[in-house]
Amino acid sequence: MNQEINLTLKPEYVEKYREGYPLLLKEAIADWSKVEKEGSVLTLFDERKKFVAKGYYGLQNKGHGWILSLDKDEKIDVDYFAKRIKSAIEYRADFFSDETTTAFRVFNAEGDGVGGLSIDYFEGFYLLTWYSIGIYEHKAEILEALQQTTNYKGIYQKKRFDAKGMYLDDADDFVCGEHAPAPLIVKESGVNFAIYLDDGAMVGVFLDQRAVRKAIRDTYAKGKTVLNTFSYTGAFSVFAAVGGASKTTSVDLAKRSLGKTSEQFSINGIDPEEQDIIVEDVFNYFNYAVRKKFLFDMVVLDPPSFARSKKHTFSASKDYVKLLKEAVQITNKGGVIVASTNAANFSMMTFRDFIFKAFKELKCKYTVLESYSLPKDFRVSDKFQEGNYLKVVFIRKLN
């Protein structure tokens, strides 16, 4: 049992709680020095000492944890997060009948009344994804519900928190039940996707990218040649090879890719010998591209947020518009550039005016298409659009 405590908010976020905000800051509480243990349940209070709000500590990037509740008689235990595991599923029953895909997002964190916390599921299997010790301190309470409220063959988890050689006893990926196949074969729209449950931080694919896939695979792609930067284990330029894409050039800077690539492709009955998979500094190849006069009828810019090589450094919010001004150069007229970014720290608006600006700059026309931001399974609080991270964007280049 995680110890309880209770704290004091300061009076001018008292309401910001109240309305449902589901970040707790370090400086909205009045008497942070009471408390000490990650995972801590905590009951805030305004000055008058009534109650407002129930949360956990946990140390993420965002804030210091999570409001849980607005209820001041609800526990916070097994069957709180069965019921909210319930109503996520619930939410999601149109996933489970759709036997074209078997792969999305079944609990997205804050968007289903737990922040630090998601689940995925993979043709029968769960992974449960903790983003802070705080979170992690309730696994006991949140497995129990997860094995109480679904039909699983296997459970899995990923850590990304810095554990500090915390909870060595617990090092696998692997939780419970049955072992899944390495590769795990799963459907999305039809396509296949070879996934690893255990091994390393990634499985293989980011399901949030869902409808864009699809958009290119169903409306773009056909007859054209296609460059995946930042390409990871190809998706995107297998979503395109199936939608008829001429070619497709996929490169990111990870040795690994290529084999994962090829093997994405191979599952699909697409001969990877037939596509270029690179293994590249995606910015060194767009320099090579622009030398060799190398023209794509579509580009796909999905970076990390942040990225550090031998040679660059990248950041999306200080570096977006020169990526975008290097894949104009190689895009031909009347092609389309796919934008993409998960950074969290700036609007769709913000992504909009680094589009603007990186024509402006290249005196190019564009129109924008069409754009994307996460999709139904990756609910987001109405409270807390900040979790709405992902923007992409669509563009035709007229010139």
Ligand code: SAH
Second form
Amino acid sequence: MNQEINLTLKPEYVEKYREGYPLLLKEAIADWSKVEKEGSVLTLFDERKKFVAKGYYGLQNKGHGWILSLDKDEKIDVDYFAKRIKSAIEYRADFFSDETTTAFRVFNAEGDGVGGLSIDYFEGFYLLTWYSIGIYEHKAEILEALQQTTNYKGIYQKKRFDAKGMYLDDADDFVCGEHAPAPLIVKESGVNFAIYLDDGAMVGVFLDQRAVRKAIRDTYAKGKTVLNTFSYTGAFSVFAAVGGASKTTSVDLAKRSLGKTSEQFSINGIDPEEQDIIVEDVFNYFNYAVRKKFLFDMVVLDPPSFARSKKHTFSASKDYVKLLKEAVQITNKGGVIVASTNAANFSMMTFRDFIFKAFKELKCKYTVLESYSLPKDFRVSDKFQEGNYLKVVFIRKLN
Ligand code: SAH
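Here we have the form predicted on its own; I need the corresponding form predicted in complex with this ligand.
What follows is the entire complex, opening with the chain shown before.
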């Protein structure tokens, strides 16, 4: 049983939480000493002892926990979580009935009312991701709630407990039900993906890029040469190839990306031998490509927000301009750069400034064709826009 503790908010924070701000900030509470155990249910009061909100204590890089309810009589139990999951499922009814897309997010943390927890759906299987020990302490109730509200084949989990959200590799990703085949073949916009639910931190696809992949396939790829950098399992390359790209080149540092990318091509009837899949540091590859005067019709940039390789450290907020400049140099006149970032520490406006700066420094003209943020299933709380981390801009290089 998780402890229940009463806490007093500092006066300057009371209004913020009354209005529905979901993240429990360390600085909003003077006295944390009463709270010992992650998972504790916290009832927050103002200085006159009037109820403000209920939440839980869980340490993430983002804060000290999340608000769960503005109703003082709400109990944080199986019924509470079942109600939240049910309404999350109803919000995504169109996804459940779409046979061409069988992988999507069912529950998006604070966007669906419970920060620190996400649930993804893969062809009848559910994957829970726990972002703190605090939310994991509520596993029994959440699992029971999920079992009550869904017809699942099997349930899996990922623990991302430490401050950086790193995956805890303790080999108990399977939770209950049937074991999923490995790979589990799911569909997205009619394209196949091979998913591994029990093989480390990442399952094979980032679901938040669905609309971007579809746009690449349907609007941009036909007859084009496509360079996909930071390609992971090659999802953008596969969509480009399915959309009729004349050739794709995928570049990723991780050795596993070669086999994984070949597999994604193969399960879509594309011969991987006819595509280039290169295991290499993207920054080395750029040097090489510039030297060789390679030119592509389309270049996809999707770096992690922070990465360290043997020779390079990349931080999206500091180094994106430089990355763009390299891409611009190897993009054909009239070609398209897809610039993407999942860095939550800068806004779309700042990202557009990075693009402006990169082209300006190269004395090159461009036009922005379209941009994307998170899709509908990655629901964002209107009280917490920081949750809307994804920024993708399609840019045409004009000269
Ligand atoms: N674009 C991918 C997701 C990228 S995830 C998709 O749509 O699925 C980030 C990837 O960047 C990881 O696969 C990681 O191996 C790779 N990576 C990180 N630093 C790199 C570097 N310096 N050079 C090449 N790849 C790198």
